[in-house]
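As a starting point, one isolated chain is supplied in structure tokens, in the form predicted alone.
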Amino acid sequence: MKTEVAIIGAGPAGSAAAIALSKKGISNVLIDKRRKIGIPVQCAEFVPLNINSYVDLNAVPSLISQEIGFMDVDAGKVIRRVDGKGYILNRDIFDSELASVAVGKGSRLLSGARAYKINPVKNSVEILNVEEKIPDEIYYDYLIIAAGPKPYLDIPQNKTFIYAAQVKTELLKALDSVICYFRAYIPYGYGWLFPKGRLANVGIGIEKSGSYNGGFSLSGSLSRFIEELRAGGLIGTKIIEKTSGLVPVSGLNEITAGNIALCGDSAGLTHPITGAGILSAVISGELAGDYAAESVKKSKNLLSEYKEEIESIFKKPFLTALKKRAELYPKMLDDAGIAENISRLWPSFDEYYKVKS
């Protein structure tokens, strides 16, 4: 099979790229190992209000589970409310809808197809149908990798991760805010309660790559966090589903290599402190698609300009976040350290942006 652009991964980044390519009349194939796009959901599902600049959520009401007015930052002895307007998505519907839009505009979707080998010399991707075990090979002019945090090819990629675990459970108290919790038993990360009507996504993320873990396991910390929320009368005892995943927090990767562009989690485009990545996935996917399309049309590789634009948007704030993470998380391994440093760590606070004297 021959296509002008092949895309690995039909999440928000890959589908945004496919939509951008198809709008410009560029043939593209969207490859995803999942048989049903959007399943399973490995995400807390919150997006900021300005997602509407890229995806009109109101055009498909089922994309939105709940509107959010605030963010509450719970540092133990103090809870501070900050601006946090946005939406809790139905992420399964969101991903499926974006892929459907791409197909509707002319993209070819290969679901249930695992990309297991990339040959940059031949400009080809070898794929395998996960059910029928039928191999195929796709030849491309340009390749976009939007396949999550794990590495493809010998391109410098994510080195540091948050290990996240989440449950969906009953919400006993109606909320119009998302809540982020900072506790000593959730080191180098945080817990969250994101409401979905009568349900809630409850989870934690812990960086496990160093010796500073203090003996806390992911499962042990999650159990303790769930018990704290139950004792506070926020959630019930029924667990509806569980999920887990990796969130890269090492900042921007090398995002181009010849005629290959990376976007979304593959490019390290998740915020090194908050872990937020849906909006940046959509932005980077759209840009990757645009620059790949222009490269095809002009018969000239313009992906270096894609890299420059991504860096102009994300490099400075991500470097700030990396410095904050390295400086402040070691000071937040007890209740006193959390209370003293939270406003300098979390980017919703004005103090986060003040230069330390």
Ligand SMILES: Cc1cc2nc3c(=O)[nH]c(=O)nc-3n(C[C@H](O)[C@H](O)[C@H](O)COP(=O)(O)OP(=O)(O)OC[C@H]3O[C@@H](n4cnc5c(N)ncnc54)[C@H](O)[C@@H]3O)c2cc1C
Contents of the next structure:
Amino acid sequence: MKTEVAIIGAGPAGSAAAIALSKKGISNVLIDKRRKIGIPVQCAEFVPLNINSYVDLNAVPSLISQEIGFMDVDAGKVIRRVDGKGYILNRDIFDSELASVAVGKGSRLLSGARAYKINPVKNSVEILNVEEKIPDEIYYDYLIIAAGPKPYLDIPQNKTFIYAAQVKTELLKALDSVICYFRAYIPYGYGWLFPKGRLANVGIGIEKSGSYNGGFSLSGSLSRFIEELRAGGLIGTKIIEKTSGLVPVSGLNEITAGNIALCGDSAGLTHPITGAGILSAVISGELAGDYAAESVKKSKNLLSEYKEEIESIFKKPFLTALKKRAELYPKMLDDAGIAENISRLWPSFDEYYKVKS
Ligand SMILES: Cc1cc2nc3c(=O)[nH]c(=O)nc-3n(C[C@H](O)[C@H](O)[C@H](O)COP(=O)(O)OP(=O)(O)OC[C@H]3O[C@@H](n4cnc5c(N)ncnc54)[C@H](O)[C@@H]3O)c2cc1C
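Can I have the other form now, the form predicted together with the named molecule, not the form predicted alone?
Below, the chain from earlier opens the complete complex, with every other chain and molecule after it.
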């Protein structure tokens, strides 16, 4: 099969790229190993208000589970309320809706198709239909990798990860804020309670490797966190769903390699402290699609401009966050250290509230 642009991954980044390409009349194939786009959900589902500059959430009411007014940062004795307007998504619907919009505009979606080999010389990607095990090869002019956090393919990708585990449980008290918890037993990361109507996404993310984590395991710390929230009367005992996943926290990757552009988690575009990556996936996917489309139209590789634009948006805030991560987390391995350093680690993250220019 031949297409102008092949896209690996139909998460928010890949679908945003496909929409941008189809809007400009460029043929594109969106490849995803999942049979049903958006399922399973491996996410706490919070997006800042500014997502509306890219995806009009109000156009499809079922995309939003609930509105959020604030972010509460709970560091034990210190609790700070910062600006945190946004939404808790129904992430499964969000991802499948974006892919459907792309298809509606002309993208070809191959779901249940795993990309397992890129041939940069032939400009092709080999795929395998996950059910029938039928191989196929897609030839492209440009390739967009939007395959999430794991470095599946031979392209330099994420090096350091937060290991995240989450449960969906009953929320006993209505909340209009997302709460982030800093605890000594959640080293180099944090715990979260994000309300979803009468339910809540409750999870933790920790950096597992290295001696600094004091021997805390992901499952042990999650159980302890859940117990703390239960004891505080915030959540019930019923576990409705469990999920886990990786969050890259090593900062920006290479972004481009010849006629290949990376976006979303594949480009390392999750914030090194908050772990947020949905909005940056959409922003980078849309830009990757735009620049790949212009490259096809002008028969000239313009992906270096994509790289420049991504770096102009994300490089500075991500470098600041990486520096803070390296400097402050080692000082936050006990309660006193958390109380002393939290306001330097976690201010209000202005970059998420900027409006698209
Ligand atoms: C537990 C957890 C909670 C999180 N909570 C939040 C949150 O509240 N807010 C926030 O902003 N961010 C959150 N994140 C991060 C956020 O989920 C990601 O940043 C976001 O999903 C990135 O989008 P993406 O399109 O780059 O990648 P993904 O959403 O990971 O999509 C990648 C797609 O590529 C497909 N794929 C992968 N490999 C292949 C292959 N070889 N062949 C074919 N298809 C492939 C996958 O099936 C997937 O559909 C969280 C992450 C985790 C793990």
